[in-house]
Amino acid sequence: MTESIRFLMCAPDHYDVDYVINPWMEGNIHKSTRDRAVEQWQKLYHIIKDNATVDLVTPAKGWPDMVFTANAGLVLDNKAIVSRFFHKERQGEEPHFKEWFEDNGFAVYELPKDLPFEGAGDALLDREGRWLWAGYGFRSELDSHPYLAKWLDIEVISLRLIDDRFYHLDTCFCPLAGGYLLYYPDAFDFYSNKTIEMRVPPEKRIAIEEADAVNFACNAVNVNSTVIMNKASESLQKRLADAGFSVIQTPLTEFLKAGGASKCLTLRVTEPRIEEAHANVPVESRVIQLKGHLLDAGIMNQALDLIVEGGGSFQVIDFNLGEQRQSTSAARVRVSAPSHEVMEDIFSQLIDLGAIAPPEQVCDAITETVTLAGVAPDDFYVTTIYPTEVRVNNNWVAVQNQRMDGAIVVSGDGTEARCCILRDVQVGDRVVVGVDGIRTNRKVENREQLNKQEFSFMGAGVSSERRVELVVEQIAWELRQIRDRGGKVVITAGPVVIHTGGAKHLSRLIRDGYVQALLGGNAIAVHDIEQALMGTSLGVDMQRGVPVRGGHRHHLKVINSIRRYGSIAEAVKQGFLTKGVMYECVKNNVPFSLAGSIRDDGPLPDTRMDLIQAQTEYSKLIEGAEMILMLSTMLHSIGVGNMTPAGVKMVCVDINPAVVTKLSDRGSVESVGVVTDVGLFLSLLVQQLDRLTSPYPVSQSV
């Protein structure tokens, strides 16, 4: 028994589920059974007892949630601060707490009353004692995690849940012993997952599938080297085993059933914390100010989904209701976000609305000046379709030239503004970045004219078709043969590919050698890399796969950023881009040529838009190919099969059956028409190849 490391619990002597307050309850109203679930409760004291000391607080009748003591609070060296929680439901348990914790000999902390904070079900220390995990987004409130910065005087490191079902962190992540991290990616956002691994080294992070994290693998309790929970997967063990812990599995299955395991039913009460460690907290928050018929036409409903979408939180300071019906409202609200980074992204769309900073906190504009043709400085402002102003010296200067996915360029005197596109942008212009001293002018008067104006990408989802597991498989069998024996694939691709999730598929066919030449436009490149460095496609989150309010301009970032770097291959040489369809065409030597249009953005600097330059570049890539994969793009498509001789199989996927018939058309006998969904087409095609054993040697020039 390791006697520093002590633990708090609760005997589930009143524990059932009496209410619905997450989605494991549901359907499991009074359905656990009283004797299993103390049976399971002693098991894991005795176990947690072996390991190190327990202590119990005296469970009360007509709470049954007790039982989940890590939502009792969080304790760090001698300070204790008790939850407030976010259901009316478990709020009564905060007295016993609390009473608890002074007994022991603990300085108390209590937050705000309306401020929400679930105790270390939300917010877990570093077992190396560097800094606080801090969970958000469905219990516990940003906003509560300066207030745990600055009473314990650690950092805190803030992570947004976007699943539902992972309400708490401690159902999702575990910190281990010796850096390592157990985790379930899929319950965060983007930012929270490139914020983790910014953190924990690949080595240190264990990633788990969903089969675990379902069952609660990460709700576990770690000792030492020790690793307490439900239950866990053979591989899952293994994992755990090669990095140097030991795995006790015991059956939680009573407490699942309210949504909690190993890690709810306890409460470590002696924590690590290194010298070095002290108060840091990068949230940040600001005032926005809005005005107009903000509930007719409902854009404080939006205002405040976006603020909660884009990762942030809000405290609605005050809000002044129009009288009559011809009046308008005014409110103010405070806007907080774990990072500047965030807080940018989340101001930008919030300008989009008509919000304003208070007239006290009005500043000018921020200008760069451009050092390199067609590249605007970082960060900079990406102009929408409604009419802007930028303040400059005091003024509010109209706009000229008002267009979208644009930049903002002011005169030397300051008394002009113009939109302009990327690639007109001159060394000397200054250009506005950040979101300081910018206002849009919305005239929306009701609900369906606001819908009417709106905009947004891919706002409809996609029909699902018939199985191809059949056609598929011959594929695949194809596909291998041409491989082990040196020969040439290529595959020509449209951005749906990315859209449609597909980029990992393809990038795994590149990477293990299926894929000699890579054709397409600006767009695929453009939104393979917008997912790489942003977990978008055209502005859909991809983990979600619902459009992020202003992801409209992420793909004009991205441009910008590859343009600074001069070239894709440029960028993956310096380690900006890591991942991605274009990374693996970079990094395995598989060349790829990117044709341009009149419709492209930007465009990127390695796209031609010289067209005659691109289908000479598209012929000699062509040359000597065996099989051309043409994935969801008709322009691209149809101008492959035009220059490619017979002989060459060609398989054209596509959700829109005139795509496939096109080509058979245009007399292509060797093509193979696929009317599905890209994206599921490349699962199946990933899928069908790793069960195949190719009855040829691999070619010593693969």
The other form holds:
Amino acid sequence: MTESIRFLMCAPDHYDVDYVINPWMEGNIHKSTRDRAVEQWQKLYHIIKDNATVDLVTPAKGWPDMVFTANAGLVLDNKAIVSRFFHKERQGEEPHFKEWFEDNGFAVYELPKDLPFEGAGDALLDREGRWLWAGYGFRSELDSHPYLAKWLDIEVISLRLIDDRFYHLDTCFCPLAGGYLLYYPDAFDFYSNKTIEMRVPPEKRIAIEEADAVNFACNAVNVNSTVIMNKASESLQKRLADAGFSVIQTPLTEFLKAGGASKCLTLRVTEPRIEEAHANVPVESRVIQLKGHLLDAGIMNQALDLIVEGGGSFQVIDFNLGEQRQSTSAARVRVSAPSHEVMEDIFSQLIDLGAIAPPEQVCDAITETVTLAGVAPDDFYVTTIYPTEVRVNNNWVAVQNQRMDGAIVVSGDGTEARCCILRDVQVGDRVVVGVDGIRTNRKVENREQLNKQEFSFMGAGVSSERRVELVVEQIAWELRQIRDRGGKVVITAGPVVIHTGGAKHLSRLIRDGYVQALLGGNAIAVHDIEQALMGTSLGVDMQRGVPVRGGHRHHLKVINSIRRYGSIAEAVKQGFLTKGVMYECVKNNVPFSLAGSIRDDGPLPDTRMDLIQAQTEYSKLIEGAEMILMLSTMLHSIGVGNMTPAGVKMVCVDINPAVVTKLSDRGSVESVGVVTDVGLFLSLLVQQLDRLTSPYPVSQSV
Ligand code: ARG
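Okay, that is the form predicted on its own; can I get the form predicted in complex with arginine now?
Then the entire complex follows, led off by the chain already shown.
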């Protein structure tokens, strides 16, 4: 027996499964057998006693989980940080454990109220005493970690738990003597696994499979080379033996029903530590401000969700609720992250939601200089569709050419900033990196606008005919207004427009001046011309709706003919092509761009097979657009969406709800989705436009 090693245990006098606060307890209320529990606990007690000294805390009636002394607190040297339980079901244990620590000469530390931390269940010392591994995600709050570091003067490494079956760190993670680590990697997020791998060399990592993990193999007590646990598979026993450990298995099934096993039932009160280890905690905190329709527009939810999903935690410092429907709310939130890297990740997403740093923390944006053409600095800020400003020399500078997925380049004198796609960054360009001094402006979305969006965005399935009609009425009205004030509408269309009989309607729109640019691929042009010249679209007779014999060759004949003319425009000029969408474009001087793809036949001479050139053409044609109609083409619509700043109304029409959802996911109020047949949509649209006499009815003079 090792006299100097001491453990604290609590006899199971009042143990039972009385409530459900973890998945193991589900379906197990009052299902554990008292006699068996007592017998299993006694066995464990004796095994530990053979290896160390065991102290006992008096069990308190009404607190059935008090047997799990690992959750009493965290002990190092003569200091004890008492737990603050997350669930009220266990909060009554706190005074009992506190009393024991005090009676046994520990200096007791207490965390602020409402800052949960569940003791040694979520904080495990490296067995060499080099640092403290601390878990968060379910029971303990990340913000408790800096306290641990400060009070115990030790480096804390935060690990995020993501599987609710492994809600405490000690259920899936067990540091062993000699720098070994027994753990279940799937219980941790990606970043935490990376952290573990950086600290523990591969030959020291004993990663276990789910089958062992659910037997609580990681919930083991390690005393020197002995490892005491509920159960281990043959292979795990062998691996532990190879690493020099002898495994003692002792069944603890009655305690598994409450979600605990040997480690949970003990608290080591003598922990080793090395002198050189000192306080250090990479946990970072920052305060952000949010303003707007935080509740109505769901911004608050989104912000808090993305903090937690990103591996951070938050504390809402204040929330000023706007009381009227039109008034906005403001909130300040403290965000914590386990490292700088994670913080930057979370922060950049918060910026996209419109979050800003509080005035006293605002600083200039940081830039780095490009050293390789077409390659931005690693940490570059990735732009969104929302109007963005960067702070340079104490001034906020509006970013030009806003689009998503670009970098921000600041001019040499710091007076200008613009979005630049990666391939266009030049050596010497100053690119904004990190998350400081950047703010985006999310247009205020209020309840009315959101409801409108919901109404017009036909969420699930195919929209009812009446609803399609209503959306079409609205779009027709806007189209008419834009045309009459000389505005710009861009259409991106797929070949389905032609296959569904929409060619004549789209031609009408172009002829009547409703379209200022057309974007698409090789196919829409090919099938439009095929229909104009041969009456078929992909070999289907457009009058009768049946395939014609040999029709599949039609489009190749058409491509070949246009190739002979050298361009669509030339074919029109020479009187070969006399109707259809492409014809109307040429006749009405509506510029078009056809972007090629791997599956293109031909292609037509006009099709840009150089995609960089095609992207450039597209973005030129989109400039200044007020509305973009996206007609049944996922590929081109997404391409266009990426180049388009917020504020441009996008109408996406597709029979496939998934495409509509994807496009509307830009999260801006301006997007409208219509799930319907595009041919039908266009015909309704033209009808509706015909019905509109004038957008500004002339008032009768008296
Ligand atoms: N029923 C207890 C709870 O959910 C079990 C605690 C297990 N303890 C531990 N250190 N993992 O809190």
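Numbering follows the first chain given and starts at 1. As the structure is a computational prediction, the values presented were derived from the model and not from experiment. Basically, rigid core = biggest C-alpha set you can superpose within 1.5 Å across the two forms.
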item	value
Exceeds or equals 2 Å, Cα of Met66 between these two forms, core fit	no
